[in-house]
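One chain comes next, on its own, written out as structure tokens in the form predicted alone.
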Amino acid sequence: MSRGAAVLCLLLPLWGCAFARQDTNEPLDPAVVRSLVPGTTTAREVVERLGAPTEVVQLGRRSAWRYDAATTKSTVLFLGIVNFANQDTRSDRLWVFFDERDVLTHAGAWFGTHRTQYALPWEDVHEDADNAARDAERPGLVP
């Protein structure tokens, strides 16, 4: 066997690819978020619909609660000595604000977990067309 073939046989097991996914919390349901009505929905109702918040912030006699979820997709291409990797993390986040009587005053949400993609470093994961297609596929996001 030639020396080049021997080197190739030693390096061949170092070539390959890997994919990984990590989820933190359940993605937020846009329909449930839309069902929260400022001036009407109570803190108890929010907990019944969304569960326990990730974070609670006291604002004097008022409070703000944060709900979030995240999805990370990772791709690695092993080419012997040179490796290429990419990691795309997107999140859903909701802040709800309550007055001193625990009645919702306002809420703000962002939905992004569904936009997470597997991609290599030279690929653009923030293309408008890709995001629009994924937005259209997420139930409850687009009325």
Second form
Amino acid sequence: MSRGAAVLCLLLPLWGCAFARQDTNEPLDPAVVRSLVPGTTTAREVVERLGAPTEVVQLGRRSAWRYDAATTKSTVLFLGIVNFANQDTRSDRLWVFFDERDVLTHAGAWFGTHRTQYALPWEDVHEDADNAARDAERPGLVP
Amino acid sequence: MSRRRAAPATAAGALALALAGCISGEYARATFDEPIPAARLEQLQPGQDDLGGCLAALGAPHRVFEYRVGPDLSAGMALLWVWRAQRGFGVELSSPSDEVRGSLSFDLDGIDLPGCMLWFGPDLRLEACRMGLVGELLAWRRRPAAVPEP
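Please show me the structure of the same protein in the form predicted in complex with its partner chain, now that we have looked at it in the form predicted alone.
Everything in the complex follows now, all chains and molecules, and the chain you saw is the first one.
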């Protein structure tokens, strides 16, 4: 047996791979977010549709509420001495802004949890075409 | 020992340490959300664009802060977007022995993340926008003041 083959045999039991996924909060529903109408929707109605926010920020007499969710996908390739790891996190975010009468004035949303991918650190992910294909698959995102 | 004979010995030593779980190397990448393109930020016009237009252009921020609160409780706001796309090599040394405890790790990850921030006045008109490291963008924030004497 050559020396290289011997080293290979010693390292072989150390090789392996692992995948992990972590979700924080439920992804936001784009249809529910679209139902929020500035100038009309009240804070009470927002709570009825989306539940309790993650964060409330006081802005003088105004306030802003944050709703969010995140998905993390991790990939690790164990090769004994050297390991390769990739961690990809994408989030859904919604900020709703209320005036002093608790009526919605502005809303801003971003939907990204469905774009999270398992990959190795040298792989290209999140190209425009890839993101567009994943957007099309998420219910309610592309009207 | 000649260099030619030392190389296999070094490799064997590294292999033995690796097999004992004492040394490992890592090449890792961590990505968090998507960067705001600089070109999109440059299209925003301070003094002209408002909160609604900026939210439509950039999507929801990661954080919102109270900004410039007046005596009548009128206030502006600052919106922060943050992202991460880092990759680098790392080495970890550790001791499995009960007599020699401890571990040492080294990596090339940055300590601050890139981001961008937009400042709006009480009329919700864009006052300024900046791209940079989050630690620098938030440098204007002060820790909460101490409780006054009774």
